[in-house]
Amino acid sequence: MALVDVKGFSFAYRTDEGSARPVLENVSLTIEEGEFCVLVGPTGCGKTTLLRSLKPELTPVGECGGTIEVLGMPLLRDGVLVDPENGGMDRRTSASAVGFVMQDPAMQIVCDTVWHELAFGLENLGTPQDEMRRRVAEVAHFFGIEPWVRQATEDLSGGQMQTVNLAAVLALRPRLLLLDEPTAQLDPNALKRFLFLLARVNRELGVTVVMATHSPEDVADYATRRIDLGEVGDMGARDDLCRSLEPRWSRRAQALANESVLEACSASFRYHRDSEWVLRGLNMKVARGSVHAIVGGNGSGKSTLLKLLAGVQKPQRGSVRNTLSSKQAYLPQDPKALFVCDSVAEEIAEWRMRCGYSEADERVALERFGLADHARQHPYDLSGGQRQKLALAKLLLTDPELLFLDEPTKGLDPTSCADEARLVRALADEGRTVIMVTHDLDFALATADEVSMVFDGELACTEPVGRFFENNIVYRPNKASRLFGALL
């Protein structure tokens, strides 16, 4: 039988003038028992709103058409979703049977620690509290987490937290695992043991999983079938890409050569009196029209690290010199943070009066980052990718000299994370400076003039690109990668 049956599922989200975009036309596909699908295709495409289609109390709001069953259970029927008094899933067996993992790892983190985290799913569902410790225990040991099972869950590393999410859905026993770009936000170690401890799901214990991933050769080892929902394009090799790159790097050269407008002075902070530093004597200096990009296990500080720089955290012992404060901007991690309105169009003006740029700005800006067609939309409507680009092109009109970006690619597909490497280049051609946390080492390589990587609180090293990961045994790009094709 059949684990999920799709055929002609269509999806469009309401706009605020009440008008409908559609984002899945006529989708069928069939998932059997056992299978490890990766869920492929470009940013908007539809891989979140299918995902949560597939899981009653996740199903987005919008108009639909077509039949879906998972489990044998009909979760729509005619465009028409079917509650459980007729024969449609109850919540129950929902929580249960299908998990659910998502994208931003803290996001689903809902406990103060670990051990209530893995619990709390089975407390819910009035599992009997022997049997709810024999699953914690159970789960803790296959992911190999006992020493951190009573730790707080604010204190764990990115990769941590993603483990404990897996953790605790599988602690219910699923049937089916639905995971939504679910490695986006880890580093290359954390993503190898991530995909690895996701196999063994799969093949020991028999879960079925469906994952979304811009990056399917990275699970490509372990998945059984690849379902693609648009063109991915064609791969590119690394070697080919530095040779390009070769000429620029010669030209920056002279970018690193320029004068600092920001400077790290034995820096460090921590966020509480009583806890342990996060960065310590910390000392770092980035040059005019280069781009800097900041690489780290998950944990290691990064993202505290660029809130320094950029003044949102202040450091209680040393300095930061920025001689461009007042001509900076600053993307989070979380793109949600810089949205208060109801419309992509309404997000894209907020700001026109207090930085001076006009609606034909406002109007190339959308059309630049591929969103004109989502201007009635609301941003939280928008795919992870879509909410990444309305980012980047608010902050950009205020027209910054200084740019910090934390995970500018997280989400984006290949094309995508192209244009912005190209948008970035050509950022510090005009003489501008970005200072970029990323998880993604191509996207580093293919636009970045110097790397740092952070380690134990301090910088290990601040390299050349090319030196740097000509000379890095763990932290090194794809020899082929998507992007590459789309650069090159």
Partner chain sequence: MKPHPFATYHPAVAFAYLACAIVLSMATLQPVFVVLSFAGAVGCSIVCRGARATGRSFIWIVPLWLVVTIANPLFSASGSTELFRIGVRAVYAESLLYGACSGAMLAAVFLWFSSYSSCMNSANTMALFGNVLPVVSLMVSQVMRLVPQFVARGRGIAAAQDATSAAAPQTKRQQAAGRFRIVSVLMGWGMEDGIERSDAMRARGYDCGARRSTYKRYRFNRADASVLGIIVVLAVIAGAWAAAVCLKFSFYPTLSGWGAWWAYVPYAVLMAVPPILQFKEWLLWR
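Following the display of the form predicted alone, present the structure of the form predicted in complex with its partner chain.
The next block holds one chain only.
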């Protein structure tokens, strides 16, 4: 018997105007017990809608048609939701038998400590205390969480948080595990570790996995089945991209010879008197009009360095000299930190009085960033890529000469990444200086003029982008990626 059986499923969201916006049309699929199935498609193709329709608590509201059966129980029959009284799935069964992991690691965490988070679902189901203790112990052991099981969830890294989310769901012993782009916000190392754990869950525990993603190559080794819900774009080769970028790089070499606008002189920094030094005697120079990428592993201090350069933190030793300190803008990791208004248009207009730009400028900006059709939408209703663009548009209207970007590609799909790369390059061509911190080496290759690698609180090396990645053997971009494909 199939674990998931979807027949002729279609779904449309109702818009404010009353019309219906179709997302899925006539989708049919069956998934057998023990499969590792990836749902592939670009942003907005209905991956999330389909996954959520398989879990009764999360069923999206809209007009639907077709039939859905999960674990042999009907959820939807000819476009009508089936109640538990009529043989549908009740909430207890759904909570324990169907697990769901979402994209944002921090957002799903409910409790303050890791052990409580692991026990949360079990508490909800009223599991007896001894059984609960055993199940928490079991999953903590399986995922290697034991060493930090008493830690506060707030202090975990993104990868650790997502592992806890997976473990917390596994503690309920599901037969079916649904994951909605679970690795989109993780750095490359954490991504590999998470997918490896997921594969173990599938193979060793026999849990059926259905995972939505826009980069199926990450799970190619583990997946038993791939279902395409839309075009994800072609792969492009790194060498091809390098070749196409060469003219740009030789042109940009002039920019790197400009005078430096930002200089760090043996800057040292730590967060508390008793804590370790995060940066130790770091030296750095950024040339006017260049795009400078700062790369490095997790916890290498690259985000701290950006804060120091932007003047958010002051070094305890050494100095940071910034000639553009009054004309700078800072794009935080999550653009939501910049949004305060109820619509895109208002958001863009927030600093109109202060910075003296006009309504016409705003229209031009919206046009340029492809947001003109979304002017009346709430910023939170935009997609991740659009949010990033809105934040950039808002910052650019203040006409900054120096821009700081903190992980600008976090959670973005390849198309949005490519848009972002083009935008940043265009900014540099306008003569603006851009400093960005990223763990996305593909993006750094496509965008930067110069790359610095942070290691152990110092800059291990700083080189023009071409040379930097040529000289690295391990720490280099992918051979081929969809971002390169989108840029070529």
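Under this definition, the rigid core comprises the largest set of C-alpha atoms superposing within 1.5 Å between the forms. Note that this is a predicted model, so its numbers are computed, not measured. Positions refer to the first chain, counted from 1.
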Original post:
Is there a C-alpha shift of 2 Å or more at residue 305 between the two forms once the rigid core is superposed?
Top reply: yes
Subject >> Yes/no, residue 196 Cα shift of 2 Å or more between the two forms with rigid core fixed >> reply: no
Original post:
Taking the rigid core as the reference frame, is the Cα of residue 150 displaced by 2 Å or more between the two forms?
Top reply: no
